[in-house]
Each structure stands twice: as C-alpha cells, then as structure tokens.
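What follows is a single chain, given as structure tokens, in the form predicted alone.
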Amino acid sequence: MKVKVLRQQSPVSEPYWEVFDADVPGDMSVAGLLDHLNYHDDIVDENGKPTTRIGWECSCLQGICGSCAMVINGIPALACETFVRDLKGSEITIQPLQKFPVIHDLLTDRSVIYKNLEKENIFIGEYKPGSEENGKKAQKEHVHQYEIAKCIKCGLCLEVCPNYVNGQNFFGAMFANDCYLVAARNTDKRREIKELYDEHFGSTCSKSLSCMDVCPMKIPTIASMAKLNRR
C-alpha cells in the first residue's frame, strides 16, 4: 500500500507530502506501520530516494497516554488503536493534528490543553463527605464520574470540534467533563465552576457531539452536560 505522510521539518518550515511503499499485515496498527517505515536500515520514499525518519510521538502504545494522536485518513485518532485492516483502500494518509502547532512531522505541541486547565484551576480540591448531596447522591453518579476520569487529554475532541479554534476562549469537551466532576464532588466550588463553564463552554458549544465520536475512551460528554445543566 501507499502511505502518504504530511511532513514538516520544523515549526517554521513549509509542510510537504511524502509517499512511502509498505507491505504490512492487516493486524498491524498505524503506530506499528510508522515504526516499520522508520526502522529500516535505510528509509526511502516511493521513488527510492533516501529521506529522513518520520517524526512522531508515542509512550504506552496501549491507548492510555494519548501521545500518538494524529489524523489518519481524515479522522482524528490514536495511531496505536487504528489498524491497517480497518482503513479502506490501498492508500493511508497520515497528518499531524491541525489545531495545534506542529513541532516536527506528526509531533504537535498540545501544551495549551494543560495551560487552560491550570489557568482556570479546574481541580477537585478537598472532597467533603457527610452531606446528603456529597454522600448518597454522589454514590449514584460514581459510574459516570469514573468514565470521565478516563480522559487522557489527547486533544482528539478539540481537533474535531467545530467550535474550538487554536486554544482561544472555548476549551472543549474535556473542560466540560472536568467542570462536572469538580461540581459533583465539591459544593464550595460550584459558583466558580458555573461561571467558568458558561464562559469557556456552555455559551459556545453547538452540540455537534463530534467529540464523542472520536473519543478513544468513549466518554459520554453529553451526559456530563445534562447533569451539570441540572445542577
């Protein structure tokens, strides 16, 4: 098959397409495919011309760190969880995430995710058990809270969201889920959370729910929105 990769040597250089030939089994992941291309003694493009190794990032290769987020055949996904057998056609197109600055090839700078969360101080803080709300009601929602806690901050929800633009005022689905989690477990922060939620999510979200379609952890963001709105 043909593997078409959008490459960029540095943050200030121009991106360009490079095509490789690959003969790999269908049960190989895209992460494995990139390794396959990179770790030949000599890496060459489809015309046999020597080239540099493809830059990308990985850590766990088990779908729990989010490092290998990229756009595969036009769909934001984790390379380690996307398999060749599931990609139709004889060509695979791989691009870096488009809504984050490119560092090198498929490696992007997603630090804005953490900067926004840190800036707004969205942390659980002190948990106060004992009240009716923090006790029995909280227990009923533990399953949903556990689902939210699976968020790996990979940025795929932001990449596909029509409302998110390069780290501006709208913070996206992961922010909404964090707001719900904090509001559900710390009543002292609810007024603060309401203001932040309205400013950075509630007043801007168009509810396309594309974030749920690409989330590798299948987090039910719409449920968080409904629960938070009721509160």
Second form
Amino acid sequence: MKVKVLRQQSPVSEPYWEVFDADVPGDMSVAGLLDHLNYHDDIVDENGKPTTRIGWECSCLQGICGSCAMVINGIPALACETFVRDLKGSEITIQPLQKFPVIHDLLTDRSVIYKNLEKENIFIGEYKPGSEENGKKAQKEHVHQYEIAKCIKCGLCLEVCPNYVNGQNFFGAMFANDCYLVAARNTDKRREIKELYDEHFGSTCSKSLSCMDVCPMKIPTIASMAKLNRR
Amino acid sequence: MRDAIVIGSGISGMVTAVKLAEEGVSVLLVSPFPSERSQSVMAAGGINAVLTDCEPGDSVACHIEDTLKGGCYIAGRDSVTGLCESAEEIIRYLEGIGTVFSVDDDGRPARRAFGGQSYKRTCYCGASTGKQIVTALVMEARRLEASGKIRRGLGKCFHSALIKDGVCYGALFFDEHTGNISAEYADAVVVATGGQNALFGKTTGSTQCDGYTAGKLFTQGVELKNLEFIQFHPTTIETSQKRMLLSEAARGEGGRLFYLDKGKRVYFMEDKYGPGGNLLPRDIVSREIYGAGSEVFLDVSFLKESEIDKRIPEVRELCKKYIGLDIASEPIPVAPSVHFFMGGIAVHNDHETNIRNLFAVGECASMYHGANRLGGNSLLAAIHSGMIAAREIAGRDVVADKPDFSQAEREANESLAEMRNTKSVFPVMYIRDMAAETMNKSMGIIREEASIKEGITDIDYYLSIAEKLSYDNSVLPYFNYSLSGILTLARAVLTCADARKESRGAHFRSDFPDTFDEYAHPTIVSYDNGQYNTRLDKENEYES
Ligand SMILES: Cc1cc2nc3c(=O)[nH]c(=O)nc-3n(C[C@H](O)[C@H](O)[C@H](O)COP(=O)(O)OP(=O)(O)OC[C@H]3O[C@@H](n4cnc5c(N)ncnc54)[C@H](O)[C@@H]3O)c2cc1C
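Hand over the structure of the form predicted in complex with the partner chain; the form predicted alone is what we had up.
Once more the chain from above appears, this time first in line as the rest of the complex follows.
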C-alpha cells in the first residue's frame, strides 16, 4: 500500500508530498502505521531513498487526549482511532490539520484554541447549578454536561467547519460547548456567556453540523446550541 | 515565597499552580503540551474518599488501614493519614470548581467498589474521572491565567535543575519554539512530571511520561525512593499500538476472571480467595494471572446489556473499537501490563526533596502507596500532594539572593549545539526501545537476581554509548538529550530491585519469595559520580 504524507520541515519551509510503501495489517491504526514507517527499519521513500522520520504527536494512543489529530484521506480524524481496514482505496494520504500553522510535518500549533478561551475568560469559577430543573430533566442535563466536559480540544471540529477560518472572530464548536458548560455549571454567568456565545459562535454558525460528524468524543453540539439559543 | 515554577501540567501540577496562585505566589506552569494531553486525562475508574455519608461501617481510619495494608506497610502512617483525612475536603473542592461527578438520586457523588478496599468509597465521573477533573482544573487555571497569576510555559521541556550547595533556585528548559535552552529562576521549583512509562516502552499510560526529569535530578543529587515497586494492572488488552487498560470498574461491577481447563471455566481467583477474589489488590491479581499458565479472560457478559451500557460503557466501546469484541456477549482475553509507579522522587511529608526548595508531587513523587497502590488513591494523592506543597511554599520566606547560573545555561546550549552537529540515521528511539526490552525482561511480574544483573549489564552498556550516539534529527532535541537521564533512571530501578532481597507487594522475587521484617522500610537510592547507592530508610528520614 502507498502512504502519501504531506511533509514540512519547519514552520517557514515549503510543504511537499512524500510517498512511502507500507505493508501493514488492516487492524493497525494510522498512529501504528506512522510508528511503523518511522521505526520498523531505516526510513526510505517509495524509491528506496533515505529520508527523515515523520514528525507527529501522540500521548494516550487511545482517543482521549487529542494529540494525534490530522487529516486522513481528506477527513479530519485522530490517527490512533482511524484503522487501515476502514480506509478506502490503495493509497492513504495523511496531511497536517490545514487550519492551524504547521510546526513540523504533521505537528500543528493549536494554541489559538486556548488563547481564545483565555481571552474571553471561559471558566466556571464556582459551581452554582440552576434550581429549576429536577428529575429526568436534571439527569439528562447532567449527562450533557458530562459529555461536554469530555472535549479533548483536538481541533477537529474547527478543521472541518465551513465557518471557521483562523479563530480571529468565529471560535467554533468547542467554544460553543465550553460556553454551555460554564453557563450550566455557574448560573450567575449565564448572561455574560450568552453574549460571548452569540458574538463568537451563534451569529456566524451556518449549522452544517459537520463538527458533530468528526468529533471523537461525539459531543452533541446541537444540544448546546439549542440550549444557549433559548437562553 | 514570591514565585514558583511548576513542571508538568497534569492534575498534580495544575492543583499546585492553582493553590499557589490563590495564595498570591506567582507561578510559571511549564509543560511541552497542554493539560488536555497529559496522562491524567486517562484516569478512568475514580478517586477514593470516605465521605460523611459513607457506607455503614466505613471510616477514614479504615481507608488509612486499607492504604497501609495495600502498600504492605512501608508507606508512612502520618502521610497516609493526612491523605485519607483530606479526601472529603478534596471531593468538596472538586465539586466546588464544577467537576461533573456521577451522582446518586440525591445529587451526592456516587461511589463504586475498587480493588483492595473494604467498602465502596471510590467517587467517579462516569468512566472518565481524570478527564472530568482535568476539565474543571483547566478552567480554574484559566481563571488565574486571565488575572496573570499563572503563566503557562507551553512548548518547554525540563533540562536540568539549578542547584547550588543543596538549594534549588530554578531550572533550565529547552524551548521548542526557540530551539534554545534558557534559565528560569524562582523561589521554589515543583516537579509534577508523572510516571516513568518510557522505561518500559508502551504501557497503559501516556508516552509523555518518560521519567527523564526524575533521572536527571537523580544525577544532580536528588534521592529517589522505592523504584522497585512497579504496579502491573491485571486486566489490559493487547492492541496493535499499545496495551490498553480495562478499568477495574469492570470487576467492581461484578466482572469475573477465568481460564479454560479442558474447555471448562476455572474461576481461579474465586476458587482461591473466595467471592471477593476478583477484586483483590492489583499485585496479587496480576501475579495470579501470570501464574495461571494459560490465557486468562475477564467476563462481564452475564451482566444485563443495559447495566453494561450504564456502568461500564467505555469498556464496551474500547473493546469494540480496538479488538472488535463485544463484551456483552464474549469474554475478554486479558493480561497484566506495567501501569503505575509507586516509586519516584523521595520527598518529606511536606513534599520537599532532599534539595531545599525543590518539591515533587503527583506520580513522580513516592510517598503514599508503599509497595502497591490502591486504585483510586493516585488521583487523590496527586491532588493532596499539590495542595500540601503549595501550602508549604506559600508559607516560606522569599529567597533573597540567587546565584548566577548563566554559565550552566551557556554550557547546556553549547552541548546541545555539539549534539546537533553530529549526523546519523541511527535513532535515539532504537536505544530507548532496546532499553525498554531489557526492563520488561528484568523487571517483570516475577524477578530474580540473574535477570536483574543481566539488565544492569545491558543498561550500563547503553549508558556508556548514550553520550556518544549521533544526533537524531528526526525527533525533537529533547529526545536526544533526555536519553541518558532515562537510562540512568532505569539503572536506578534495577539497583533497587537487586537490593530488595525479599518479596513485598509489587516486588516479587522468585529467589526470595518471602517477606522479611528487616526489609519493612522504603528503599532510598542516591547517585554519586556513577555509583548507585541504596539504603533502607530505617530511621524514617523521609517521614518527617
Ligand atoms: C489508563 C490509566 C487509568 C488510570 N486510572 C486511574 C484511576 O481510576 N484512579 C486513580 O486514582 N488513578 C488512575 N490512574 C493513575 C493516574 O492517572 C496518575 O497517577 C495521575 O493522573 C498522575 O498525575 P500527575 O499530575 O502526577 O502526572 P501526569 O498527568 O502524567 O502529568 C505529567 C505532566 O508532566 C509533563 N512532563 C513530562 N515530562 C516533562 C518534561 N521533561 N518537562 C516538562 N514537562 C514534562 C507532561 O507533559 C504532563 O503535563 C490511571 C492511569 C492510567 C494510565
């Protein structure tokens, strides 16, 4: 099988494609594949020419830390939970996330995610839940908050979003979800958060909901939107 | 004190930073990657605490006793008492900052059974307890970042500590953005760099926990402790990229271990230890699985599907995704794997090391777990230790005069430049892999002198060539300069295992299968110019 990787040696150098041959089992993930290319032997391209090892980032290797977000066969995904068997065709293409500056090969600088949350002071501060909900509704609400708090800040929702460009004004689905978590956990902040949500998400989102398709944690962004739009 | 550097931004590092900042200490919180990428997000099962509305019969005293017993009585009673007594306050704190705990019908934190414990006292957040706590703490840290009290140093990796005459004044960091090593000075330095996974290659945990910081500090005069005690988690599954942990919750919810004998299931843990056998402490279960001699399975398929989806949905999803198995209808093939490090940097009860103003917290420090950690006690310890260290640091006087370390800074950069100028295709990662193979062989579930000694010979050889290795351009400079520190730590681990000529907790020696009273103390290991010296802490130097 051919593996085509978009490489870039440094933040300022030009990107270029490099093709590798790999013979790996279908139950191997793309993370496993990258490891295989890098370390099963000296690394060479498809013509047998020696090259440098491919830069990428990992930590948990099981889909809960968001490190290995990249674009695989055109779809933003986590390398550690995308399996070779599920990729169509005889060639796999791997690119870094395109909406974030590349640091090296598949490593990107996603610090804008944190900068935006910090800039707008998105934090709970103190747990002050609402009193209006109880019973089944409260339970559902609790589940929703739990799901949002699982957001791994991988950036896949931003990569796929037709409205997200570079995080200057529109901050994307993960921002909307964090807004909801803060508003739900500290009701004193509802009004303030609603304004930030409108400014950086609600007013621009065209509701393609592609963010939900690629979210590794399956966060129901649409539920956060419905609730924040209502408030 | 006026300022502090916290190295590592997992749960323990974040708690330390938040608590310091709340006390008015200005904090530099350093880590190569954001907190969302730390191992802490992987903690699944829960955090132990005896709350006021605990199960009838349970008490803080009982939690203390379980912890000391699980640790085979070599953890200090005072420190363990402090840990267990603070647990309720810690849960309140976590609730107060908005952590989404799983709750019972009255909205109180729900609790589940966990291995080695007499009562149900493990609070949890679904099956992503660590992640939920990280989310809440990241928000707290952000609150203090916004007001300038915490400064994040992302993209920085620890290089070495700035130590003179037994006092620490700061640290050198490699900065991935500038490509240089630079000095940061502070009144106190707190190390919160997590476990030592990389010594064993791919473990259940994060690839970011490489043990380098502990190894480097060791060569700078910091004493380490109890390195021979390495916890194997009994139930992990083999996948193509790593061994993945199946939470103890699966057994907490009733999961049963068995192997097949002529097609018949043998529930060996229950046969030998009675109905609670599956949930015994991890060292015992791991050894029994290892000793079973044939493939062992974990079965939860007798539980109702709805119960599985309610209580352990993540376990079901994980098995489906990575090994294509549905736990609701099939038993899961499991085996033990390296999971947690009871040993680490030796600290006093206030979490200061033997170097003044240098502290260690979380999994990189060795304090509460003795010879074996109880599941759910490490998240508790990560938070408790951060709080203790922060309180101590905040209460201390400012360090008036700091020596100048610009020469150390210059030398570090020169040696990095020298390293960079050599070229080779032989990657540093190969040596790391070979060292991991050695460690897995010599430091397995069952050890004996000959294989430990072989391990020492191998690691000594890798150490002898580590500095002469050519530079590997394809990985970050950090991976190049960190190799020696990692190997030094591996050598120290083997030295501790060699010195403890008995079996206790997670350290089982086939040549010394018994436990001896004379060894009922922690091992302390120190470094002196290439010499590794061990002693037992019989005088309880570190229990003060
Ligand atoms: C799969 C799994 C499940 C677990 N489940 C539970 C559980 O249910 N209950 C429980 O109590 N415990 C559990 N644990 C253990 C628990 O997660 C850890 O002990 C705890 O999270 C450690 O936190 P920490 O802050 O000490 O370290 P970590 O979270 O590992 O953070 C270490 C930090 O140090 C940084 N760092 C590392 N090296 C350097 C360097 N050279 N320079 C700068 N920074 C550096 C890292 O980037 C990271 O930010 C589990 C562990 C695993 C692996």
